[in-house]
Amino acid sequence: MLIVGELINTSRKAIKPAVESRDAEFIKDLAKKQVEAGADYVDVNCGTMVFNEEETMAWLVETVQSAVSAPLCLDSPNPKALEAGLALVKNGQPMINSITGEKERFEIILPMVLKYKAKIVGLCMDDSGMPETAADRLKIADKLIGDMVAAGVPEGDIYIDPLVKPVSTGDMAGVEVLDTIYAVKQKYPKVHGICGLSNISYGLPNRKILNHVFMIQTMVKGMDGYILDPLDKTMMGFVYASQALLGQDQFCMNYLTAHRNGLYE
């Protein structure tokens, strides 16, 4: 299981002013809290800083790394911002979010994956747009995995994101994702899955309930990576409980440790 802490993202109201004012202590504290809460990677996303994203990415990478030893997931649609951050990474193996099946994006991002030996999130989207069905997603995943492995990316460094859409926009949106996760895991057992969860509940009330339940459903189908808020104690409690119940937690050690640390109080 890989947990990527999602909170250092300038699209969040509390984060953008802290980044704009270069409040390093605020960012360091948030990075520490996420790692202490169970994040394996810390996501860094400043995609809303369109006029100085490269500079901001570099500042964030150095600031976060001065506070935690966890590796970083660099998240941006801007290849120059990704390169600016990757060049400064010193904490273990970085992760890039993301590459897609879009020809231009693939050709720009792949050399960075190889240069920095990074884990890579492969988003199920290509030049034909966003897929509707599990079959459409699997077709894109097939090409992404095949092309990256042929270029020298180890299967174990690939994390396929099935592209979660709101269930409020289509009754089968959740099912298509669940079917994709299962199909990819059956065909490529060494390849990992990863996704954010909040899109599934967009536009509906009680969003946290939907996000929590969807996390459990995806884990049953084989998902083994999430980009989430590790400070959400209920979510993390379900992660550890699900791992124990699915036989992914030897002697229930992670679950028991979470219990002893007061996660379920």
Contents of the next structure:
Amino acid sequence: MLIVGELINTSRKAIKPAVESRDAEFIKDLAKKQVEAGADYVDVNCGTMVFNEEETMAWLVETVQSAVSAPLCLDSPNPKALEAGLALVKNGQPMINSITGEKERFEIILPMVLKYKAKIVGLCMDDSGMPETAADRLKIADKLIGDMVAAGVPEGDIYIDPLVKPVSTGDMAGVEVLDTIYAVKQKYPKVHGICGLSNISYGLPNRKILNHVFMIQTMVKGMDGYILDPLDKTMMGFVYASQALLGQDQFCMNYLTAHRNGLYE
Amino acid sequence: MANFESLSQSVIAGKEAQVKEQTQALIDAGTDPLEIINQGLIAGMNVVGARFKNGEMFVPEVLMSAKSMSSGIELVKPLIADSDMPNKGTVIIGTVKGDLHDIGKNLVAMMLESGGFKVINLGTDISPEKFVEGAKEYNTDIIAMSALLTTTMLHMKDTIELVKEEGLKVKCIIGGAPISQDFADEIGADGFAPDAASATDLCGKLMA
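Switch from the form predicted on its own to the form predicted in complex with the partner chain and print that structure.
Expanding to the full complex; the earlier chain stays at the top.
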């Protein structure tokens, strides 16, 4: 299981001013808290800083790395910002979010994946647009995996993101993701799955409940990576409980640790 | 007996079959078709928009209401000359160049249509040139642009600049997850809306 802590993202209201004022202590503290809460990777996303994203990314990478030894997930639609961050990485294997089946994006991102030997999130969309069905997604995943493996990316470094759409605008949005991840894991046992959870609940009340339940449902189908808020105790509690119930937690050790850490109070 | 109030209520409740039945009953009773639209169907959708905005109603309910309303409109439309159809203004809407995200944009299109605007949905990956062509072709009042990616949002600026170069008298509005009022001001947009219900209000204000 790979947990990517999503909180350092300038599209979040509390983060933007801290990043703009280069409040290093605030960012360091948030990085530490996420790692302490169980994040394996710390996500760094400053995509909203459109006019100085590269410089901001560089500052964030250095700031986070000075606080934690966990590796980083560099998250941006802008290849230049990704490169600026990757060049400074020193904590283990970086992760890049994301490559897609869009021809131009694929060709720009792939060399970075190889150069930095990074883990790579392969998002299921391509030049024909956003996929609707699981079959559409699987077709894109097949091509992404095939092309990356042919270029020398190890299967185990690939994390397929099925692309989560809101269930509020399509009744089958959850099922299509569940079917996709199951099919990917059947066909490519070494390839991983990853997704964010908040898209599923867009447009509906009690979003946390839907996010929690969707995490559990996708995990049953083989999802083994999440980009989430590790400070959400209920979410993390469900992650450990779910792993124990799925036979992914020897002697229930992680579950018991979570209990002793007060996650189920 | 069908009346405007009960028709509105059926739209609000998203009961499509009932909306059709009541609309047909009003038509059969010789009610002015335009009044059926304005006082029944759109009136109901206006309530839906307000409730959606303040969090009493949610996206799937709004979609059901909009679908119900459209079914009602389909029945009434053949009875009205095109030029008499209620039209608060013409909006072309699309996701900007390089961006394929369409869920939010489609919600906005649906809300605008339900709010009495004529909406032309250009789709995704729309270049500044295509927006301008569309604006000319459809004699548009408003260009509405959506972006989800921070790398594509700058194309909004390109479109606004091209609109100015071409001297079009068109208002440009923008929206999408990474967009803010600050950004709208910075690139000279005529408006920004944080969600689909606000987008309808914004267009209403711009047309007033």
